[in-house]
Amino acid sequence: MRYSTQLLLGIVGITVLSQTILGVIAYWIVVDADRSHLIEVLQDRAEQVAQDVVIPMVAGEPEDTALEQSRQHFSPSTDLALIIDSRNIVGIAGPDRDHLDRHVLLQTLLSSGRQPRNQSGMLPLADGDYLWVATPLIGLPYRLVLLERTETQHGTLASKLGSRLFSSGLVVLWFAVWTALLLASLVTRKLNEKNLALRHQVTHDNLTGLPNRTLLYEQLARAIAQPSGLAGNIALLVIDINRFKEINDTLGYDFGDQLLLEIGARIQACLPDNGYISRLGGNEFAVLLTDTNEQQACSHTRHILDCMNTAVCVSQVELEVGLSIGIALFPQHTDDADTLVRYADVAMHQAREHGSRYMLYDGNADTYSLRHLELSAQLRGAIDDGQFVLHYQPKLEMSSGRVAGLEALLRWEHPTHGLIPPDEFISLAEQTGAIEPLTEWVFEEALHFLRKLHKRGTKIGVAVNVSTRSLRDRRLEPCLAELLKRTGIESRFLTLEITESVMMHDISFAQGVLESLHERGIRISIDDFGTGFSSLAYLNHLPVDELKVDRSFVLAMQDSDSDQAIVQTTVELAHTLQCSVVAEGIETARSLEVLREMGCDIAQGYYISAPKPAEEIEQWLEENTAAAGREKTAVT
């Protein structure tokens, strides 16, 4: 029920209730006043009747006859007239004389107080209430009592009073209703103004005045909820201001607020008619484009970016401000409003990570998916449940063809998703802190397997990949020392493969850690060499034993002279630094032959063997050893 209707009904109800209460009070006040007046009139009549009835009674006329004559002459409206003493009714007259029990009448009259003497009041009898007055008969030992029914007087009074109250009540009620309508109208107007102001505050950004996330979701839900024939395609753009935190930290938050106002105004100015802008919060804006396909969405995005080509001037400071924009499409990517916003935000992060000005949502590259959240939550439990396994890929020595070692490759045997490669869960392990126990498990598993091979006479080494987080873990070195001691493996059989980018992230720290590990006899290999930004000056001072040529160069060198030149240069550089060279990604006999001609030391790839579980690699090693023995015998 609306507040104005409640107010109207409340005022009318209060008016009716107050009218009723005041009417009852007025009724009893008037009844009391009328009763006093009737008693005075009845008292006067009683005195006249008393004077008139004494003479006939003294002359010997019967009391009833004398009383009846005096009543009819002086008080004809009196219903009952009595002459009484302290014990009896001496005479009685009036129309009600035959309807009343004289004994009961006398007892009731006397029980109302002491014997009536110039008294008055109400007398309740069986057939109704009577108003009575008493006065003495001068010269006689009696009293005169006159009684009149009160029903007729009260009924007439109530009727008259009721009609007047009804008339005045209608006037008051009419006035109250119009007053209530006027007040309700004023209150409703004020409430509507406050509600509009409150809704604007709730649905708009306080700084820029633009619609906020709440209103964006309403607009988006309304657009999606259109009938299929009318909804059309929808594009949602999430826009992020690059380096905004740096600007805030350098120039202050007030400057940042002014920059947000300027950027928001620029974006709004270059939107088409079907564009709707909102501020999501922080340094992010969103643009909703209705009736827009993929090509049009990209065209509008480029137009927004072009609007930012000119410098932004805020408080006499000129800045070149860049934007990262993510685009998600309805219904191509999703048919849900919440998911559409999330996909556009993911696409924005993808654009920023790839250094691109804008990107369409790519589900295959979505690292923020529900699957990733699920894997993050299950990661630690998977370690305890033994869901992780190691696969091993062999490396061959180019000159002799014998097995030079194995690379341990981690896999997650998920009960629902099957075999998950490390690229999908290593970053999650680093984010959740599960990388430490996972790394420790990998080293322990690999070294125990290596001990098993050594006991069988296969004296080869094993290489294990080390992540950024693990390299910075100060417990890594004592953990490896304890594991090598417990398994009895010589440290020269353990190789740590560290990616180029990990090592160059903090070169001074990495140098200290690597030198300490190298002093223990552990070999150091730089993985994916050539893909990062290595400095040869630093490389010359690091304790590196091995360089691994990235597979992308090996795979492409047959079709690209430049890639082949990179591989040749890497081989020569490694030998100059007195390092061995491992080429991974060998998938053809021709690649193996080319690398042998280049002087590459060790080969690794699917042409030699795919990564295999421990049991299968044992069998492969036996077969390879037997085959090598047969070849040696044949040559001999």
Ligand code: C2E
Contents of the next structure:
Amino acid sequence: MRYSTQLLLGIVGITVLSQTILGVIAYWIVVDADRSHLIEVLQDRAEQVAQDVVIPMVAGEPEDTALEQSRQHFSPSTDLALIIDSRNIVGIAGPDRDHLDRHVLLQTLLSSGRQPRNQSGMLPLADGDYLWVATPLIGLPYRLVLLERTETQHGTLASKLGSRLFSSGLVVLWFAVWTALLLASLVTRKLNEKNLALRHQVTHDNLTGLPNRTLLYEQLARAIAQPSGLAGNIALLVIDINRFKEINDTLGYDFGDQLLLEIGARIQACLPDNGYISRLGGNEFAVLLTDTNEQQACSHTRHILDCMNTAVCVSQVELEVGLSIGIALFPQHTDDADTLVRYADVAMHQAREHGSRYMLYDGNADTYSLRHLELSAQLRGAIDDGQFVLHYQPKLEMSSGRVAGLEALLRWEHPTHGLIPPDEFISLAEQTGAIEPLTEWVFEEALHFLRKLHKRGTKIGVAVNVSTRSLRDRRLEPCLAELLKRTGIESRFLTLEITESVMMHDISFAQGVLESLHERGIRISIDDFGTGFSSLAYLNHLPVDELKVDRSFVLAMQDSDSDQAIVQTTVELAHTLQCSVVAEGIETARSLEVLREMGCDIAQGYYISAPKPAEEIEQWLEENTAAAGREKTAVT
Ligand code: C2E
Ligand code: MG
Ligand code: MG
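Starting from the form predicted on its own, produce the coordinates for the form predicted together with this ligand.
Full assembly next; the chain just shown is listed first.
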């Protein structure tokens, strides 16, 4: 029930109750006063009558009929008149006197004593309550008693009083209702104002006055609850002010507060209509973009970053302020509000770690999820427990159809999560440092398998993927040298596949390491070529033997002329640099054919074979040795 209704009902209830109580009290006061008044009147009358009355006496006793006449004379309105002495009723006058219980009457009257006057009281008789007064008869040993019934008085009194009380009650009630309504509206308005103020306090940040985390979650929940298609996609940006702690420590908290105010205002000023800012706390802001998509979210993010290009001036100090922004998208990344905020936060941390101005959430690099935390902790133990296996995917020479080699691809056979692909755990291994023993294990396993194949007469090479951190590991080269020596494998049979983006990240460093590995005869392949914006000038100086066109281009080639053009250009570029070209991700006979026509050297993909465990690939190799011969004739 609404507060105003409760107040109204309360006041009306209290009014009605107090009216009733007051009415009852008033009634009894009036009844009492009326009784006292009646007694006085009766007494006066009795005294007057007692002076005038003459009682004819017959043999010392008053005569009954004379008494009746006297009653008519002296008390026409009185219900009963008695003459009593100290023991008996000596005379009685009045209607229905026969059924009066004389004994009770007498006992009551006699017990009232013998005071000369002012005797009065109530007398309950069979037909009702009577008021009585007694007064001595002058010169006679009798007392005159007048009785008057009270019931009729009560009835009229109650009805008179009742109607007055009712009408006055109605007036009071009317006032009470209006007062209650007035009070209710006043109180409700005050309460609403208080509630609004309280809500504002709970949902807004004290310093900047911007919405806080609570309100952000409310807005997010509302946006997510919209039927899909109405609100479209949602993007959440978590914005962090770089070096804020340093600024706070150096210039003081007041300065820090002013800076937060200024930056909050700047972000707000450059938001589109569908953008809502909030302060998450500390030096973190969030921006919620509704009805958007990845492209628009990135473009708004860049706009926010551009707004920070001019220096911020606080207390006459000019400061260049940088932001790191993480973006998470609904529903692409998650359909849960909490997770969306967390993902945007993770992306912001990723951006900061990579020194980027902004980053989209990347699940594979998210070391913050529970599963990833669990996997990170288990990585080293899993190497010792033998939970890792290598699968091998063959590569075919396009010209001859011969198996050119195998690519070793790592898998984690997790006891509870099943087979985990490398994309999920390699970055975790890099971050936890487990990548070094893991890479060592991969080399050991791959080269021992290769030795087995070589012994059997299958003289092919193996390619092993190497990550950034492994490349930075100074023990990599001596370790490889020792392993090659131990297994007796010629270094030309080993290829290191290094992702293009990794190599380009720190090109001068990569150049040194790769040159020294290359000098040992180890082949170098640039993996996922086309995704890392290689500088052609650098490419020319790197000791590269092979370019692997990224599978995304090969997969898209069939439907897109531009992807086909990229593949064609890569093939030509590789040949100009005197490298061989591998196309990975060949899934159809058609793409194999197109690549062959383009002059691609080596083919890899599900169409040829999916990556398989060692025993299965051995069998595959046996079966395909004969096929290779047939293929060779077909190709040439
Ligand atoms: P990558 O080196 O580019 O490996 C090729 C990936 O493409 C493999 O995924 C392979 O299974 C997949 N693939 C092969 N043929 C096809 C095809 O026809 N269609 C499609 N759609 N995909 C195909 P995988 O095994 O999940 O490996 C993913 C990435 O993980 C590898 O990409 C590599 O960068 C990395 N990785 C794998 N093993 C290792 C390792 O031992 N060490 C390091 N550092 N990274 C590894
Ligand atoms: Mg590879
Ligand atoms: Mg690749």
